[in-house]
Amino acid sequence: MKLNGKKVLITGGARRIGAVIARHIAEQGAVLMLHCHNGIAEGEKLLEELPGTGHRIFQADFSIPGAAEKLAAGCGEVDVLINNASIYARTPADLPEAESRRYFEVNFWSPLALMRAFAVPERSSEGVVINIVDQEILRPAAENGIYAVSRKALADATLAFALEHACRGLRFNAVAPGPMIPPPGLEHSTMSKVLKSVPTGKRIAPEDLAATLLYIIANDSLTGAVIPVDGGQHLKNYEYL
C-alpha cells in the first residue's frame, strides 16, 4: 500500500514514540488521525508541524470501557490503524484485579475494539493494522507479569485477525520493540540495566521502529507477522533487573 492520500489512525500519536511515527507517516503524504489521552496541547503543536493538510486529533481515555469504540466512530473508516497507545509499569502477575483490568483495558481491549471496527463486514477496501507490542511477549520478564500478558494477548489477537481477514485484503501485523526511551517519570535514566540484556548494547532508535512500520505498510504480502525490533533482546533468556 502506498500512503499518499491514505487515512491513518495512530493511537498514542501525540508525543514520544507516537510523535516520531506520526512524522514519518505524514512525510509519506498520509492524512493523520492522532489519538491522545492527556497530550492535547502536544498533539495540537505536532499537527502544526506535520506536512500535509487534513490532520486531526482525538482525545480518549482507553481505561474507560467503550472509549475506543467512540474513537473509531469519530474517525470513520481508516486505511491504516497503528495501535501504539499503552500503559507500562513493572507489574507482578498477581496484581489486584482492578489494576489488572486497567492494564487489559488499555493494552488489549481498546486496541481489539479498534481492530473490530476496522474489520467490519461491510468494509470493502484493503487496509493495514499494526499493533505495537513489546519484545517481552517473546521473552517474558519477571515482575512485568500483567503488562507482558496484556501485550501477549494483543499479539495473539493480531495473528487470529490476520488469518481470518486475509482473504479480504486486510493485513494484521505486530512489531515487538525493545528499549527505546525511558518511561514517563524516568526521562533522565540511562537505562543501563536494561541495555545489558540487549546484544547490540544500544537503545532502539524510534526512527528504526517507524521505518519498520513503513516497510510493513508497503509490503502487500506481509500479514500475520510479529517482528522484533529490539537489538536481539528477545534472544536472551536471563532476567536483567
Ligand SMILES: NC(=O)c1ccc[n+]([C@@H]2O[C@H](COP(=O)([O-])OP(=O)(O)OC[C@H]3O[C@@H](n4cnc5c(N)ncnc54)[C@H](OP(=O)(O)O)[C@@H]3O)[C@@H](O)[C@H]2O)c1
The other form holds:
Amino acid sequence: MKLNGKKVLITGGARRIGAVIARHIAEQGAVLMLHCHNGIAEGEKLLEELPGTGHRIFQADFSIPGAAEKLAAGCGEVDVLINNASIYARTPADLPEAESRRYFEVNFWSPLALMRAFAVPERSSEGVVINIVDQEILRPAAENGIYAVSRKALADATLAFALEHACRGLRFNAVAPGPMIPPPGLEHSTMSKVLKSVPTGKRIAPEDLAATLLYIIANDSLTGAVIPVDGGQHLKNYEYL
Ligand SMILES: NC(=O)c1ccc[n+]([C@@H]2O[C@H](COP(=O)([O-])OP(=O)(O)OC[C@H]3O[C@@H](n4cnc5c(N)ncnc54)[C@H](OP(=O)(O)O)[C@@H]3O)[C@@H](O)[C@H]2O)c1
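Switch from the form predicted on its own, shown above, to the form predicted in complex with this ligand and output its structure.
Let us now look at the entire complex, which starts with that chain.
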C-alpha cells in the first residue's frame, strides 16, 4: 500500500515513540488520526509541525471499557491502524486482579476493539493493521508477567485476524521491539544494564521501528508476521542481575 492520501490511526501517537512513528507516516503523505491519552498538548503541537493537512487529534482513555469503540466511531474507516498505546510497569504475574484487568483493557481489549472496528464485515477496501507489542512476548522478563501476557495476547490475536481476513485484502502484522527509551517515570533507570541482554549491545532506535512499519505497509504480501526489532534480544535470556 502506498501511504499518500491514506488515513492512518495511530494510538498513543502524541509523544515518545508514537510521535516518531507519526512523523514518519506523515512524511509519506498520509492523513493522521492521532490518538492520545494525557498528551493532548504535545499531540496538538505535533500536528502543527507535521507536513500535510487534514490531521486530527482524538483523546481516549483505554482503561475505560468502550472508549476504543468510541474512538473508532469518531475516526471512521481508516486505511492503516497502528496500535501503539500501552501501559508498562513492573507487573508480577500475581498482580491483584483489578490492576491485571487494567493492563488487559489498555494493552489487549482496546487494540482488539480497534481491530474489530477496522475489519467490520461491510468494509470493502484493503487495509493494514500493525500492533506494536514487545520482544518480551518471546521471553518474558522477571516480574513482567502480566504486561508480557497482555502483549502476547495481542500478538496472538494479530495472527488470528491475519488468517481470518487475508482473503479480504486486510493485513495484520505485529512488531516486537526491544529497549528503545526507558518507560515513563523510569527515565533514571540505567539502559546499560538492560543492554546487557541485547546481543548487538545497542539501544533500538525508534526510527528503526518506524522504518519497519513503513516496510510492512508497503509490502502487500506481508501478513501474519511478528517481527522482532530488538537487536537479537529475543534470542537471549535476560541478564539483569
Ligand atoms: N519504550 C521502549 O523501550 C519499548 C520497548 C518495547 C516495546 N515498546 C512498545 O512500543 C510502544 C511505544 O513505546 P513507548 O515507550 O513510547 O510507550 P508509552 O510511552 O509507555 O505508551 C505509549 C502511549 O500509550 C498511551 N497510553 C497510556 N495509557 C493509556 C490509556 N489508559 N489509554 C490510552 N492511551 C494510553 C500514552 O498516551 P499519552 O502520551 O497521550 O498519555 C502513551 O504515549 C508501546 O506499545 C510499548 O509497549 C516500547
